[in-house]
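In the form predicted on its own, a lone chain appears below as structure tokens.
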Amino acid sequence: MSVHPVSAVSDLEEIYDLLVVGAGPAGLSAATAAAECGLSVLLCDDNGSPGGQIYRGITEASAATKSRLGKDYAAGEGIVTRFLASSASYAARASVWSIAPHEPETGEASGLEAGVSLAGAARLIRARRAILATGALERPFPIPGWTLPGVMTAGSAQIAMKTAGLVPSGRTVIAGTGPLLYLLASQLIGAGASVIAVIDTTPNGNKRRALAHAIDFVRSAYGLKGARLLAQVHRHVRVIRNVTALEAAGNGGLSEVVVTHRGGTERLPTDLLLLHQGIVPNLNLSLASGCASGWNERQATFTPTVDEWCQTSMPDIGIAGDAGGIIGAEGSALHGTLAGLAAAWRLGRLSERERDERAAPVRAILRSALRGRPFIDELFRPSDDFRIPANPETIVCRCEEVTAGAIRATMPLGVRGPNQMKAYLRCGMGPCQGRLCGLTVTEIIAQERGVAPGEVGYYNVRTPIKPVTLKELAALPQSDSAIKAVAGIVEKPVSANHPQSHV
């Protein structure tokens, strides 16, 4: 038994039992889980292999390549290999861009109905339950020069390094908060980079509420590898502590990092800058799909809600891995599992409890893997400094070039939220859809009002959530499913009875 490969549309099925959307740990997880079940399944993925951001380019890596990036990343192809051994059907390259309830004809069965594009195609396939695994993005890092030739995050570079073996040849600073920040370090160090500084914006506030939960963070896995992961770091490179302000500065690209700190202000030549300020859930997939979410004031984002089993707001939609919270790759595929049991008790294949007593010790191990989150979500959030821009020049909306200030002297007009913005400001609009600037919108907005992030909201995000070709959608059947997948609503005729009114 192995998966079986889909290379076009033409190869899909017209329903599955599940429909898996991402294919890192907790994607491959799930898909895994439930075909082991007996549930037919599509896992689909962007990416040309599985394994994800964090296992990217598992399939593909030397020995030589794992043994640089770490036995976190090596622990990828035990993931992967179970799940290319198992009766799923893989979609890579291939892109999920609508998933919505199925409006059945008569004798039909409810479930879901997902726009699919694959190797030049669309099609809408229908799947009686999804898990939605599509992990998490850098968090925006909106400071002055972001936008320059030369800078980059630091999930831009690890993809360099895993999937073409590239690694930086000038001078290079990584600056930001959270794990992945010294991690990233130690590799491009590892890997030859010439790393001459490493800036750590951790407020120093943070360190207080994150005592609380030092002793579950010692014990954890967490604790001996962050422990060595920073003296190695502190080996090498000069670690920049105690930032108040950051800057990229250069006449049409990069040339220096500016940044102040207790010490003072230091201006530092530099042809790369890597900025990363920890992950947050990538939302625009399910809350296209109408999944309810609320604002996680120790993460500092919006999160889907989803209950013990992954369940979101909507019936036949589950949420699985960092998508729904960030818990790490670890915890993704145990959660992932989770997922996948319970699509498998939902649609019949287990027993209540069959379910319980295979996710017993799945739950048992997850519990032990995030028993250092707290103490990571508190002491690695980022300053308000770094997510809510005070300079008035910085460019917060990337694609439409909106600044800080911009929207700021936007909101005598009465705009209440991010949505509101767009109408005059276009923020959201441009090709990333939001994903590089709508946090930091919504924490502009929500400090002018005074108001909680919470209360403000975040972008509405319709279908399609990623760029669809028009010779794709024109070999759509033209069918209500197929219009209210790509605009979102099917306009009816207006009888002469009841006609139509205008405001």
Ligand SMILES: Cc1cc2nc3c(=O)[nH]c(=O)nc-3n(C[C@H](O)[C@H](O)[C@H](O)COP(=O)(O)OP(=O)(O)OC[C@H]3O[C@@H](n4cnc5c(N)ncnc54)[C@H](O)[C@@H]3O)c2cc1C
Second form
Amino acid sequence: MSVHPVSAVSDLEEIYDLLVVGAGPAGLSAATAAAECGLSVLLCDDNGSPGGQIYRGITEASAATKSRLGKDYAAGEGIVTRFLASSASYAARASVWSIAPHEPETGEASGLEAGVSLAGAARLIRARRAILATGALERPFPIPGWTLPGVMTAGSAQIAMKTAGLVPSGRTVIAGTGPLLYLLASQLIGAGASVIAVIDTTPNGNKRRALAHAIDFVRSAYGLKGARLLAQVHRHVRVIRNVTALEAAGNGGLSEVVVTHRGGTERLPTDLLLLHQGIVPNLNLSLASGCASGWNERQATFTPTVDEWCQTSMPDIGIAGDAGGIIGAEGSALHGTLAGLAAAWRLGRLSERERDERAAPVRAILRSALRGRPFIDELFRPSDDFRIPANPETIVCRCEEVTAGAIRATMPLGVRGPNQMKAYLRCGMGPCQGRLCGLTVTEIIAQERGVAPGEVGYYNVRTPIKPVTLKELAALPQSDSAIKAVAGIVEKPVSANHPQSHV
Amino acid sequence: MTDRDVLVVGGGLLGASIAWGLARLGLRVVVLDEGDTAFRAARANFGLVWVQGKGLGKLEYSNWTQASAALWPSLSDELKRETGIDPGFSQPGGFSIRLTELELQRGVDAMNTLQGQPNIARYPYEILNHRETKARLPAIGPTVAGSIYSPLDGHANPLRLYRAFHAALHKMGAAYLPDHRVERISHQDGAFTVEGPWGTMSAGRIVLAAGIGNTRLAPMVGLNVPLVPSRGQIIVTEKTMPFLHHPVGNIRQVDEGGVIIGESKEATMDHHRPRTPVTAVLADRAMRMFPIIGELNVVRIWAAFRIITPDGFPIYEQSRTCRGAFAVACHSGVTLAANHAFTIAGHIAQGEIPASLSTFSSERFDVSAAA
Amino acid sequence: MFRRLPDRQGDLVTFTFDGTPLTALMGDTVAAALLAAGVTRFRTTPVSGAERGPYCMMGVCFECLVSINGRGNRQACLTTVEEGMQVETQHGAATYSTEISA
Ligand SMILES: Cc1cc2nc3c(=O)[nH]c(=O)nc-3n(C[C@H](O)[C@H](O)[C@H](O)COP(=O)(O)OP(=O)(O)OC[C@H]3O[C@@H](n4cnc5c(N)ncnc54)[C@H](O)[C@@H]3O)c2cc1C
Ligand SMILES: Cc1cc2nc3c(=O)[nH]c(=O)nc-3n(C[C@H](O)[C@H](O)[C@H](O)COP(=O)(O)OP(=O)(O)OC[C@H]3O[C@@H](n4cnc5c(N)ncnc54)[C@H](O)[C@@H]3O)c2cc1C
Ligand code: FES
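Return one more block: the form predicted in complex with the ligand, after the form predicted on its own shown previously.
All chains and molecules follow, beginning with the one already shown.
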């Protein structure tokens, strides 16, 4: 058996047992597990090839790329191969822009309806269930000048390397914190990038809190890997620590990085600044589909509420991998398998006993894979200074160019949360739909109000959560009652005029 | 008794405009509102200041709407002066684009009936065929049948208008209390006491401007605000180059550059999720009107509930049993914002809605009155 | 700002940026091809006219918007370069050449 590739929306079936969104380790594993239990599965991912963030480009990677990116990267081959051998349907370059309960105009409602765009055309499909495995994003890093050309995320440089073999060539500074920071730095240095400094913004106070989890960490795989990476980076470049302020400066483009640390303020002439302060769940699809979420203090982000079987507050929707809270690549793959088994159980393909039997070994490995997490979360929790900008000039919402100062100045109008702020200032209304400002806006409001971010809440996220053109929407099926609702009259009934399906 | 004269329940467009109008007249106002995620049509509307076609079956509504459109320039100027926030008002004349001959004919018939009503303040409008429409709106598509144009129509930036009202209120020193949902209202010894999980508060006068929440609150003070379910869906695109310099009944290019589309009416309030067949019809019709927008990415789609009475006309009403209690509800809160801020606030400050506005009392819905 | 690793080889594709011919490797995204050619400024913003370039390279930030073959607001980091593609800096809000409107 091998996957059934879908390259146009017209190749899609009307209905699937399971829709999986995202072809990272979580989505691939979920789709594989569910397909192996006999479910009809559609996996949609907006990239050209499977792998997600960590295994991006793995199916096309040369031996040189694999050796440059290391063993963890190459490990993705197994996951991808098993998926490609499954009976699932796979739509590459397909983005899922909405998921909602299916609502037929007549007859009984059941399952979900999803909006999918592929090759310039949109289509609505149905699925009895869905698993959102949409992964993570790099956390916003709002410092003065972070919008200048020449300032990018560290992850973006990794993507350029994985997919196009590009490495930074000018004077490059990597700044931030997080378990991936040193990985990305060592990958780039290993590939010959001209990194002149690594600016480590990890707050000193974190070490004490993290120590409480140190035993688990040392026993986990992360411990060893982390120590090795650190040593490697230290051997090759200057590492600046005890950082209290960071700024990107330049006129129309980056020219220098201004860093304040214990020794004073330094100006480093720089061509490329790569920022990274950890990753946070990619929430837009789960929020837009109505899945409940809550504030996760240790990861300093909102995370969807999921139970041990990856079930969200929406009856037919599960979440797997980093999309449900950061658990790393290995954890995401295992979590995906659990989500796939749970879907097969809920759809009656596995008994509860079969599900538990198959899940038991997966859970055991997952437990040990997650052992080092609390330590990592505590150690690399970015400081308030870099999450909640104090400088009023700092841009918070990049799309609408709303500054931290404007947000604070609007608080006296009685703003309690990000939705009223959005109505007043347009923050979060641009094309990124709040992905790069949502957490910051919530945390500024929480700080101003003196309450926890969970009490402040997050933006109401609207569909479509991925770009879809008006033209694509206009070609979706219409109905007489919809025409009546808009035009007041139906001049030509739909049945005669608008074909209901795309085939 | 207290240091406040009026409680305004609801801080949406009506509550904010009336509260500001009252504060302007020197009254000490407290606005009680719900929280961040409450339903607020003030954050969900289309932003038209629209005259044409309104008032069929009630000519006073046409006259009332025209009066507000005429007052809008002063409202806009005053808000701008007071707050530095520009509510984005302009009145370049608006078009109702008709895609088919039948749609155009229906529009023409409606305008004829409307303007044929005795005592209506007639206003100018033009019926334009495809060629004439194209001459004024060059971006229209080849299948557009024609349009109806009226020079009185305009639009505003509804979110900046809403912020300007709140900023002006704040500047006047009025208290705005979010997270103060009113659960109960009582009336004793000439004072109104509102109550919620947050506590209680009293004043001698109360204005109910709680949008769809009014229906539940009104009977507590001898008022009646019947509303019917009406769901409207709106599509917003990314910013694009300016191509549309007039408001169209169902499409507008906002001053920030995005295009906003919406004209659906569904008799339901079941949920806030967009319905895809309605999205498809909205998008399809908008593209037939202006083909160029087909390439634009859609940034968000939402559905909102209108605050609409059974006959579609506003309610301005004072309580007979609890003197000092008022209720206001209407669908076109942007269009009528100037009337609310100036005229209605003035009447409430005087303590009496005059007989000239009695046509907007909700007594018209009383079963006994109809019988 | 970026250079191509020597072991990265493949067929070449020719495209233009603001009229200047450039080459890319088959399979590159428009954003990667421009970065490889030394271009870091992709657009100016509709709000203030500030210059911007790609930030995330994974489709979430919408900073890499360019005009491609007359269509504005294309995400360069998600679009694969094609032979003969005409890429242009996007100035402010998206523009569309009128032929497309048909
Ligand atoms: C830029 C970046 C680089 C990283 N690099 C590493 C690394 O080198 N090593 C490491 O251990 N960890 C890395 N991580 C962490 C990594 O996210 C996880 O450990 C792991 O990839 C999570 O797997 P996942 O399956 O949950 O999600 P992901 O691997 O992120 O996969 C999610 C997939 O879903 C797709 N997607 C999202 N939304 C939609 C939608 N609406 N429609 C269609 N497709 C959609 C995404 O494009 C993506 O392909 C990185 C994270 C980021 C953000
Ligand atoms: C889709 C759509 C398009 C529209 N387009 C236009 C247009 O183009 N032009 C135009 O003129 N008008 C338009 N409108 C109408 C306009 O938005 C409304 O008339 C106006 O917002 C109504 O204002 P409101 O204050 O009554 O209601 P809202 O704005 O909804 O405000 C009501 C307020 O009361 C609060 N509240 C509710 N219950 C309580 C309680 N118990 N205690 C305390 N507070 C409470 C709510 O939280 C809210 O803040 C449109 C409306 C919709 C839905
Ligand atoms: S660089 Fe972020 S969307 Fe393209």
